[in-house]
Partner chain sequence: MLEFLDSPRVLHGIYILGSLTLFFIGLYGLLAKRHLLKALIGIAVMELSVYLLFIALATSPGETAPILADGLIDFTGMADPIPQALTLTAIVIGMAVLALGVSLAIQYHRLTGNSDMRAMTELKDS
Amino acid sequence: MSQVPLRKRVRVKTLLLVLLCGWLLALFLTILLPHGLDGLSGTVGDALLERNAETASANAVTSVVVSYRGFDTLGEVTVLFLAATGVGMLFGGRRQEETGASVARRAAPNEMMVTGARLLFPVLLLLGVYIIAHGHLSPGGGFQGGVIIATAFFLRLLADPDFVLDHARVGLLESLSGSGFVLLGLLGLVLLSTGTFLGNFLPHPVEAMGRLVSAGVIPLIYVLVGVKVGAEVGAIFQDMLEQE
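Hey, can I get that sequence as one chain, in the form predicted on its own?
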């Protein structure tokens, strides 16, 4: 049995913090669990579902994220851009020296891993593109598809030492997609027909709901978001690998 006194083995501050977090959790559960048990009530979500036909999008979540909640989506994209920029600045100090050392350490990869990664790479890319292109029809969209595309590149980077992302091209893709996203948002804001940021100013008849080419400008927004997210997350993976 340990001879260390109990007061030294158990930190009082840590114990008090755990007890406080447990009490707050119990308090929140006590407040939240009874909520809604007395019957359904009208909410903002109900109102948005009733107006979903305005966007001609078969996925109501897409209508909220890319249309009614456009400024929040702009904020999310901005946060991801700042995160990618921060990681690049953090790991970019000795990139050239560290890149050479990293490649040298991974110079003899497992052949099965390399082959498997090369086979999975186009499949993951196709899946990411599919999720982006069908974001207005089914669950998914630019953020999810972009992360899947970035994961495909990350898997290839881990398994194949000869595969390296070009930072200049990745930065160009990120800049063009981000600029296009903001441009579409401003067009919706200045046009009299919409007058809102990310307003759906392209034709979007309700009769076309459920088709691949439908929902007006929403698929274009998701394509730009997917490219931007994929480029930024892929750049984060590349920066981390170079500082391995």
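Positions refer to the first chain, counted from 1. The term rigid core refers to the maximal set of C-alpha atoms that superpose within 1.5 Å between the two forms. Remember, it's a predicted structure, so these values are computed and weren't measured experimentally. First, how it differs from the form predicted together with its partner chain.
The Cα position of residue 27 differs by 2 Å or more between these two forms after fitting on the rigid core.
Having gone through the form predicted on its own, I am curious about the other one (the form predicted together with its partner chain); can you provide its structure?
Since only the chain itself is given, any partners or molecules it might have are not part of what comes next.
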């Protein structure tokens, strides 16, 4: 413990300000919350749950993310892409002159780390692929599984100093899956059977609900999202490690 007394470590004025904010918000909530609850008759979520069988996806959250609000997901993936590009731009500038030095300077990872990563890498990859592929059946999906796959590569990057994610290849994977997402959406718009952006143009019979091959275009889009998220988060890890 530090020798500084508690009175010096806590900012009393800030704490009082925060408490005042909290008290005001609580007051506001107690006044405001009872209003509007009496006339509440069903929410958008209830309406979507009622007609969720039309997507043939057993996971209603997935059908909201990919189908009903697929456009939001496209925007979200774009934000993630912008962030990954920003991180790459911030750390990428000095890569050329001292790449050799940076690899040598990093201390060798310890034995436990290397063995553990060797053991965990395939398991994590498998888990990530499973979570992505079963996004329309069970909790999980492209975002969660993509992050797990990126974590597997992060472990590998930490454990093995010679292992480098190829920026060109990661970028290619990312742009291919991103354009695949938009392409699937545009196909739904062009084809006469659906006529809406991200419309479900593949056959999706309700009887198949709960099987791996069901829900038409939803698993395909989620797989593309998973690849894209995995590539982007992996690129962020790689950029942050390289600059050490």
